[in-house]
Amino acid sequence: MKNLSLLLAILLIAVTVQAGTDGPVVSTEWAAENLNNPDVRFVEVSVEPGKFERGHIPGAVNFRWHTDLVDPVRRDIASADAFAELLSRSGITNETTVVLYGDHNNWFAAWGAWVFTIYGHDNIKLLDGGRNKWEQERRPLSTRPVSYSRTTYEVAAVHDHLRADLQDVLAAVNREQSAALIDIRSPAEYEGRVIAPEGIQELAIRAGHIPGAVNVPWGEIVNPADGTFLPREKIRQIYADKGIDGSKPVITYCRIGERSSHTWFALHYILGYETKNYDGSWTEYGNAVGVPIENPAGTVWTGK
């Protein structure tokens, strides 16, 4: 009996390690063990200026959200050509395992994961807890500039079905298409008590939410102590309690699409649900002419 218990424990550990290695989310322990793995590239996507330069995971490259992962002129994601050039000069091949992490609870790193997936690079992982957890554990940070031999990265496919636009959202609102809408913003934003979080510049003319959307704030699926994802079944139950069970496609949105990328990652990669991210989000929808909204708080924009 003792030997059987020991065998079961070993098998459980093996399954856990395997899941942590092959799954879409990797632990800080796994990351530390793979810092020198030539087949793995760590990519930091932080939005706070200078954070990467003040110290980053050794060997990581820096992708700037404002210029590398979005179009610098149009409000759009980086083009396929720009994305391929970015990865080529970062020494990333089509076979490289890319581990993304960043500040602000991995919001912008999850945006990066979404863009990677749109452009057909499925071998991506998110560092559980992101930069905050790495720093909490006092793991090493480097200020040393890093460069890699240039590769020739090719975008083999473009998965537009992972991205929702305004027409997709309106089709769901008007019940012309079957899709569940998830507003992952705070209850205050969802109810229209505020138009945007304090200190945020991306404002909409109107407050409230898209009709029919349920409110599941992004933070409900993470551990508040370190930002790591809750267990898979717990995440599944949180969404099921709001009527989101994967039986129909899901559209996520927030204010500019970065927080909703985090929820998109959980739904797409952890739960395996058919999910689109609406990166136009409330700054597009709330400013659009002629579209319906729900504004329980009745807040009216006064220009201040």
Second form
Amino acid sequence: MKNLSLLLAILLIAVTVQAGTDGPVVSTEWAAENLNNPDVRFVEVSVEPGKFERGHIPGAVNFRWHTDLVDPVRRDIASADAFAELLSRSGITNETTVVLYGDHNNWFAAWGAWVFTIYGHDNIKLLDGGRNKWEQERRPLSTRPVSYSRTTYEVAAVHDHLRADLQDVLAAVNREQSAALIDIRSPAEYEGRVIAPEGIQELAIRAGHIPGAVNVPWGEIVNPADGTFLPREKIRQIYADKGIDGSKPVITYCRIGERSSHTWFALHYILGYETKNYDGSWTEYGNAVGVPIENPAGTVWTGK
Amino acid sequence: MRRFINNYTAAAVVLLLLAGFWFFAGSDQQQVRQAPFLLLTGALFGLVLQRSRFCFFCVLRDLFEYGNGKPAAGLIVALAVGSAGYLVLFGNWIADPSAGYLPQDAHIGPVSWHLLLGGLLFGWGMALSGSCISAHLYRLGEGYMVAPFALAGSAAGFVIGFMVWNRLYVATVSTSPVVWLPETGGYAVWALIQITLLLALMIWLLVRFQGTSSAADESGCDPQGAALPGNTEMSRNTSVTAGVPGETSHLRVADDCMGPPATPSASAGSVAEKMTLSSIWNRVFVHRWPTWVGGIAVGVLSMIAYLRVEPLGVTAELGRYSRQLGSTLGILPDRLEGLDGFAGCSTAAAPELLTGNGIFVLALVGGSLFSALLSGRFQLSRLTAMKAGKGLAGGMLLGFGAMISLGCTIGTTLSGISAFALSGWVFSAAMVAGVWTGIRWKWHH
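Can you now output the form predicted in complex with the partner chain? The one shown was the form predicted alone.
Then the entire complex follows, led off by the chain already shown.
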């Protein structure tokens, strides 16, 4: 009897751990149990600089989105070489399970997940609820740096099909390609009442959205209390209500492609839909010459 | 005696207010982690500044006017302790300083002639108004009536600074280098150079400037009279009790910077004084601390603040409100080029009524008020139209200088030099030159 319950307990733990690693997101509990797991590397990608330095998940390494994950000169994601160097430096091998997390509801952590996936590293997880939930639960933070032995990471493949460029978007708009567009910005931005969210500089010359795009703000698929993803079925329903059911490829966009990575993550990893992220987003499309836009509010830049 | 009790009651009220403020500041979801910490460090900072008379102008005046280098050496202690503290954090955050990026939000600013201009004007502003911005804040807690004028002037100076910023940015700031010393040469070399330099400076100040003997006050300063009964023997005495009874030094100091020289047992100077509860109390809460004690405390607070929140600074909130005011009045450009991209006392718009820096600064004034009340040094100073006018004009120079230099004697000198930023040194050199000339031209009289 004693043995049986022990066996059950082991089975239960095994199942829990399995469940933790199977899905695309991991819980904070799972993360806490795997802090010392050598096959797992925690990577913080926060929007606000300085957060990591003043306390992070013990053992985590810091990726700076504005220098590490993007090209510092061109408007582009980090090159394959730079990405491989970054991962080698962080002691990550092609087999390491990478758990990404960050502030602001994992926005840039999801961006990181997208870059990882483009460069063929599928073995990634997003920490559900991100940094906020970890802090809310009063879990330990550390300021002690950890250095891992250098590895030789090699980019296995480049999955360009996960990234939409302006041509892809225009092909969808002109119905040359079948694709559904999701604008994940606020309704005010989508309808063209404002060009950028409050406190953010207006970087587009036109207001509105890409023709045919539906508006599903990124926050609709998370629990407002702790920022965790809603259950898979609910997420599926939310998009289905807007006509996005995975029957055709999806393109997500926002202002600069950051928050839309969060939605991309849900569609690609949680629902398994074929999804591209359009990182040019509205700051490219809203500035492009000669492209059709929809601007229900009729706001005109610098004038009425 | 009644006065004495009043002081304690008032101090208790201030303490309660600070506690209440702590409670409310901590109830906001967004600031829940930082507000109580900022409040505590702010209050401690105010207490330390008040206790040790940590006023850059007063200390430089002791040096230039009375040849007394001891207080100035105390300032250097703050820089040396701060530098050592920052090194500990830097080593933890950036293993190799040549990695190509700067330590997160350390006050390392662009270096060009605009810092010389900013420092010089700031120094002149100190001479005219009688203090720098941080000292005006803590002296506000002592009842120094010039302080509100100087702070209002600073706000105006900030607005003027914002008005010329874009031209300055295009002319020089945009192309000037942001120099973090350890980036070339490494931590060890610069730790050695900077800390040796600071120690040498300190020893030089102590040895070379031993001060003139105490004499009757003829400097035209305004000792504000005794705040407590029973200390008449001290009320016009210009010697300073160096904090520890038995170490009474009779060096001349700029006593209008001292606040009311009120100590209930200031005559207690014998080495053999018995240690009692009240003598310990007097040493801590009644007598001034020597500047170097304050220096150590300021250096430690500087490191702690950087570790937990952001580098010490006192002008961010003032600048933010000035910027809002200027924008509302429509006299500022819509966009201040590159300004919010630099590390320093940030003035970027924020949705909160009070940002972290605002909480810190208010707590600073509260901490100083608490300390001033306990030691019986709180008294509203006499105000003349001349003083108010000089405060206002000097304040404008302070604000302008701090704006274009991205910080003041705390944000740029203390937090900059501690961060091994060349900008901190350049600003400070110009600031000291400004104070020196200002004193030579007797602007402070």
